[in-house]
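Starting off, we have a lone chain in the form predicted on its own, written out as structure tokens.
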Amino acid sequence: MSDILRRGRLSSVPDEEIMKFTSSMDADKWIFKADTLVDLAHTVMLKEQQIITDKECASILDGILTIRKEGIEKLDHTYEDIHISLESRLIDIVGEDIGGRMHSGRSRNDEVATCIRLTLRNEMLDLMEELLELRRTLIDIASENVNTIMPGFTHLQHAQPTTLAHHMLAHSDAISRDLGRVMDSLERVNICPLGAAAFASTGFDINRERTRELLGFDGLVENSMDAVSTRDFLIEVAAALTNIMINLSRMAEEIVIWSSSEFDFIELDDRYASTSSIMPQKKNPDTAELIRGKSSVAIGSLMSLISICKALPMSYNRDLQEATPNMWRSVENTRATVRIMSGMVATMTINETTMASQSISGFTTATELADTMVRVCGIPFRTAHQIVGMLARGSGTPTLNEIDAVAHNVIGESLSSHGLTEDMIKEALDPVLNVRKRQVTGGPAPLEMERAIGKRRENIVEDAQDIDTVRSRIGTKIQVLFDVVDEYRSIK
């Protein structure tokens, strides 16, 4: 292939180690298809602006489509990046007199920035759909377990009775916010830097709005220096991915704990477990453990991106080449983790009996007993808190006589004299009735859970429609690009 990059200013070729050190070809595999789209749109614009002729345009478009069909494997991987390798291949196909005109009014700087945004845009849309599927799975589990009583925890200690529906919906809501962050950041990803050239734009009479439209971008990164040098959109998306992975890691931690013999709340499907090489009885939650470990990939990628972009002068610097591998690593890892988590929770077995029996362990109904004292006897909550706290030092279920004895020591009188009865105590200590009373918005009461689940199903439909709208709008624009390409290829 033609040595089109170094033959002018440089007289020597780097040795193999230097080439390997400076090459971005491994990471550039992600942006191959995006690069061909950018080339097609740029060539169309050059023709429309009369910077190249109709015949030159048709030949270049034919060549690009040939390269796109051949795939990245056909390109020369000894070049330092995919852009030069692709252009070199084009020149081999159509000749330098024609192929050498494609890069007019453009730099690799604005080209790569555009390719990254195009590729990331598609990855984000796919990720959002996968997050939707995880939310559906969590909500389905919640819907089936509105009355599944379990202990809730603070500090990993038994706290108050709740339901599995309440717990699953908490995770679903966190994932919903994660999806919102990705959707919000798409607004700043889907803007076009093409036409900025190296950093000072170009003397060619290009039409940036035309290429923006053909590539389905919603706007321009207007300032040409900012367009080629910023990677703030990568940092923003990487932060959103980190949030996702942290939330998934929290879920994974609970799965590991819940599947232990000590908890025995769930059992993972065999597909998501492993066994020991020496202990034949073991069923290990390896997949969940790996999710915890893989959260470090997103965290590390974010830290790398921040470190790379820190203190870089305007405008383009080669340091930025190291940014995209971190982005693709985090994207790939996060998307896979979302899919795995969805499958893992969808197929796990829920041990309802164990959850119910543990729902009162550790005096989890103590708060409702204190609340009952406040409502019935009119004493301050802090006083009731003290009485129940003293009762908690003992063992077993407190009786009315025991409550009166403690109350007499605290306030000098019994609570039965204020209307507290054995039936009231029994009701307060019932975990099912505990949950039913908590009908405040966001609480675990079955009626509130049914309302919340219905609302979140509506939210998923709305989010799915928003994603489809964005994808359809982009797809329509890209189809227009290919239609124009077909039209211009026929002009010889």
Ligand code: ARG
The other form holds:
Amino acid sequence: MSDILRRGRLSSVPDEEIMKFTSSMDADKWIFKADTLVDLAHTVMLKEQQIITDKECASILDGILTIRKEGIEKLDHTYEDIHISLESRLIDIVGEDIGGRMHSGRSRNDEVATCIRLTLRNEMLDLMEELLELRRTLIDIASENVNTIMPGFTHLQHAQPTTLAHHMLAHSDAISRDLGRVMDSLERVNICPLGAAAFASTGFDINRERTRELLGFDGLVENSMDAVSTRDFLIEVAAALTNIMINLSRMAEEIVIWSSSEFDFIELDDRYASTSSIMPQKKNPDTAELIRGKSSVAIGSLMSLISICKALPMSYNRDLQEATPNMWRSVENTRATVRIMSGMVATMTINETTMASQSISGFTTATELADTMVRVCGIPFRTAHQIVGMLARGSGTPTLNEIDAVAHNVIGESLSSHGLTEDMIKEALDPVLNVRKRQVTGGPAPLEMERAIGKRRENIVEDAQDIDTVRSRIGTKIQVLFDVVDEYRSIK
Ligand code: ARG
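Next block: the form predicted in complex with this ligand, after the form predicted on its own:
Now the full complex is given, and it begins with the chain already shown.
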């Protein structure tokens, strides 16, 4: 048997069906590049610790760089995973006497955990940048629509006037927390399990700190049993992605509703719409509907990850191989959704006229009218609430006479006798003035929105810097790894 893994202990090879069932080669395309980095760093460390010779090190490094260049297609896909397939290719290139030494002091268990973390951290950095772009888009729309009055909803019923700026910032603040969660979890993703070997570490005098440093990890997953066993970092990131997708599905749902004929608040750019195969007039918000639907991928992946990890005994169990593809599925789906959402909202047309005219329908200014009664007439809010509630059964634009009539019924006096005037009522019923008055922190008043938008633009710059810092810290470390690799390759 030529299979470098099975030829010792096992006497037969799996048939095609068993092979397909047990192999992770398909999903391992995600970690191919990372695996070559792990091989390079491990080999460098083996040489420095004099576990392999300078010459062996140089040949292995050359071989790994060749494999990196050849790409995953060159690997034998009948192996059960990328690690053993890559090692077998190395042995093809440099011979077993040299290539067969690379795996000293290491197991696929610590190797795969390291590869997943390396790959995931890059995905997270890219995702964070995409989330930033979405925030920028939402904030740009907000800043152009500080005075765009629209109805705000509770229970999807007209509630109070607000602005599109206020609504867009609500979404962008949610996305900002989502980004924070990804950034926070990076701290627990970017730690290095390498050197844990199968689970009990190794009797070779390896240097875990050195491989950690070369691979740009911020710390070690120290306990070697924990290091190979845990996938809690996947669950954590999958949960963060689920939050993102839930927030995006909420935006998508609003886009679907807002682009309906009943609402007519927005029109999507044609690129994001589809039509009907039978009804020629249709313009459907399919992209938004798909975002709504695709949020289930994140939820499903999270559920799979959780249930795969539940009740697994220490340490490595092959079940873990089933966990990883869920992460990639979720990350790929989430990143695509974030990018599509940015493009879709950036290009939609906003129908300000409908928003403005709808902003008063359903007596949305009722709260302000009741508040005015409290402020001017000194009656308790609950009483004003009753008076306005009774008025709401009418036209929605009550006159002073109507108000006084109801007030008489409720409190036995008119409110005009307590100073309420027609002008005050008119002001209370004006949606623009309603919004202008809501100037408390976080409210929709244009001045407050300008402040909030400014602050959020600063936050975006800070977040972009934080992402850059992490990226360049990692990039510098990987560059050092390649410099060391180049240096050691020349020692022959
Ligand atoms: N393909 C495996 C995974 O994804 C790599 C580790 C295999 N380890 C083992 N002991 N069979 O988990």
